[in-house]
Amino acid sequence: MRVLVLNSGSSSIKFKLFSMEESIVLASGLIEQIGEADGRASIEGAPGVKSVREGKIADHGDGLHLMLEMLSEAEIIGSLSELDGIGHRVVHGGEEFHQPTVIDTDVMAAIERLSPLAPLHNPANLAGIRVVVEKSPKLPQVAVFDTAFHQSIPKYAYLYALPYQLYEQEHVRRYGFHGTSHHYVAKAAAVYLEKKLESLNMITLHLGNGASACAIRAGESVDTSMGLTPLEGLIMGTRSGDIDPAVLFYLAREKGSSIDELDALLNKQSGLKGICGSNDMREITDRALEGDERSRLALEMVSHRLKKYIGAYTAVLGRVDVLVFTGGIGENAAQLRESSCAGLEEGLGIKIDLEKNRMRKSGIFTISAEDSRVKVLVVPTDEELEIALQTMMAISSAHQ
C-alpha cells in the first residue's frame, strides 16, 4: 500500500510518500515559495536520489504537477493512480472531527467552514485536496486533524471564562494543536518502555518553531498549552505565546495598531525573533555562549516558560510517569531540556543526566537519571508516518 501524505501551507507543500508493508519512505520533498517568482521544488528519492527545480510555481495545482513530474522522472511513481491514498494534515478540525476522516464534498465543505478558525492553515490544506480531487477524483483522500486528538479534554478545561454565548454562538474554545505529534511520541514512548499507553501519565513537549505542551492520561489528552489559534502558550519562534491580552488594547489605544498590526505584532514579530532578532535556536545558542545577552534571555525565557507548564500539568494529572522532549528544538537543543528540568529534582521528581542528555543520539533516548522518579525521553516525532497510518486505517475501515 503506498500512501502520500502532503502537508499544504499557504505558499508550500510538504510531501512524504510511504510504503507501508515495508514501513519505508520511497521519496520525500518540499514545494516551496508558491506564488512567487523564485519558487522552488526538491524531491529525495532513494540514497543518492535527489532533484532540485527553480522557477515561478503558479499555484497549489502547479506545485503537485511538479512534485508528480519530478516522481516520474526519479522513477518513484508515474501518476496518483499508482497510490492507495492520500493523507493530508488539516490544521483546525473544530468540534466536528475528532478522528481521521476519509474525505467527501461535506468533509471539505467543513474544513472550509472551519477557516475562520485557522486562516493561515485550513485554505491552504484545503487547497490541495482540490487540487488531487480535480486531478485524480476517485483517489481515497483522508484529512488527519491536528484538533482531534485534543477532542477528549473534559470541558472545564478547553472552555475560557468569557460569556457562554461566545462558546455557543463563535464556537470560541481551546482546540489545541500539534496532536498528530504529541498522541505519535506518546504511543512510541510506551512502546520504548514496554508498557501499555493506558497505564501512563506523559507530559510531551512539541518544540519546534512552533511549540505547545500536553498532559496525556492513559492515552487521552486532557489539556494542552496552545487554544482557539496555535498563538496561546509556549513562547515560539515568531509567536508570543501566553501574555496579557489588555497589553492589545493598551498598544491599540497608545500606538494607533490595527487588528492587522496585532496580528502581525503577536504571530510573526514576536517569540525568539522579537526578544533576540533570530528564530533559529542553534544560531540562539551559540550567541548566548558567545556572551550576548539577549539571546540569553531569550533562552531563561523559554526554559521559564517550559517550566511552568510542567508544573501546572504535573498538577493537572496528579501523576507523572514520563516526560517527552520532541520536535527540532525538543530533539536537539540540549542545553533548554537541561534548563527548563534545572531545579525540579526534589519537587515534581525529574531529575536529568547530564551526560546522557549531552549525547547525541538518533533514535528514542532516555536522559533522566536513574534515581529521577520521572522517566524523561527524548523522542523524535514522525507526523507524516502518523498521518499515513491513521490514513491507511480510515480508508480500512471505510471499505468494511
Given for the second form:
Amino acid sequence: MRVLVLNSGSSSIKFKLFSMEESIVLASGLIEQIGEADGRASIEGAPGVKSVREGKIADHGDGLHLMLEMLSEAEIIGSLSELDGIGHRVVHGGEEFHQPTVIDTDVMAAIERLSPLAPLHNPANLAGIRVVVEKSPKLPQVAVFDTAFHQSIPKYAYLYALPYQLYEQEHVRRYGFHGTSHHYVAKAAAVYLEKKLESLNMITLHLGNGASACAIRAGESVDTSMGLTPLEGLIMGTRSGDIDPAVLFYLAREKGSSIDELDALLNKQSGLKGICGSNDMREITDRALEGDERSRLALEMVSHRLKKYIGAYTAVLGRVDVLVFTGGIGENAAQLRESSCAGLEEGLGIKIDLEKNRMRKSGIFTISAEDSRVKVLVVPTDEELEIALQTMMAISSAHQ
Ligand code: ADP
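Show the same protein again, this time as the form predicted together with ligand ADP rather than the form predicted on its own.
Up next: the whole complex, starting with the chain shown before.
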C-alpha cells in the first residue's frame, strides 16, 4: 500500500510517500514559496539522491503537479493513480472531528467552516485536498486533525472561565494541537516499555518551534497546554505562551497597539526570539555557554515554564509513570531536558541520569536514573508516519 502524506501550509507543501507494507519512506520533499517569484521544489528519493527545481509556482495545484512530475522523473511513481490513499494533516477539526476521517464534500465543508479558528492553516490544508479531488476524484483522502486526540479532554479542563455563551455561540474553548505527535510518542513509549498504553499515565512534552505539553491517562489526552489557538502554554520559538491577557489591554491603551500588531507581537516576536533575539535552540545553547546573559535567561525561563507544567500535570494525573521529551528541542537539547527536570527528584520522583541524558542516541532511549519513580524517555516523533498509519486504518475501516 502506498500512502502519500501532505502537510500544506499557506505557501508550502511538505510531503512524504510511504510504502506501508515495508514501512519505508519512498520519497520526501518540500514545495516552498508558492505564489512567489522564487518558488522551489525539492524531492529526495533514495537517501542523498535529491532533485531541485526553481521558478515560479503559481498555486497549490501547480505545486502538486510539479511534485508528481518530479516523482515520475525519479521513477518513484508515475501518477496519483498508483497511490492507495492520501493523508492530509489538517490543523483544526473543532469539536466535530474526534478521529481521522475519510474526506467527502461534507468533510471539506466542515474544514472550511472551521477556518475562522485556524485562518492560516485550514484554508491551506483545504487547498491541497481540493487539488487532489480535481486531479483524481476517486483516490481516497483522509484528514488527520491536529486537534482530534485532545477531544477526550473533560469539559472542566477545556472550558475557559468566560461567559458560557462564548463557548456555545463562538466555540471559544481549549482545543489543543500537536495531537498526532502526542498520540504517536505515547504509543511508541508504551511499546518501548513493553507495557499496555491503557496501564500508563504519561506527560508528553513536544518541544519544537511550537511547543506543547499533554497529560495522558490510559492513552487518552486529559489536558494540554495549547488552547483555542497554538499560542497558549509553554514558551516557544517566537510565541509567548501563557501571559496575563491584560498585558494586551495595557499595550493597546498605553501604546495604541492595534489587534494585528498585538497578534504579531505574541505570535511572531515573542518567546525565545523576543527574550534573546534567536529562536534557534542550538544557537541559544552555544551563546549561553559563551556567557550571553539573555540566552541564559531565555533557557531558564523555558525550563521554569516546563517545570510548572510538569508539576501541574502530575497533579492532574495523580500518578505519573512516564515523562516523554520529543520534537527538535526535546529530542536534542540535553541541557534543557536536564534543567527542566532539576529539583523534581524528591517531590515528583523524576530523576535524570546525567550521563544517559547526554549520550546521543538514535531511536527511543531512557534518560531517567534506575531509581527514578517516573521513567523519563526521549522519543523521536514522526507525525507523517502516524498520519500515514491513520490514513491506512481509516481507509480500511471505510471499506468494511
Ligand atoms: P517544528 O516545530 O518547526 O517542526 P522542530 O521540531 O524541527 O520544529 O524543532 C526546531 C527546534 O529544534 C529549533 O529550535 C532547533 O534549534 C532545535 N534543534 C534541532 N536540532 C537541535 C540540536 N541538535 N540541539 C538543540 N536544538 C536543536
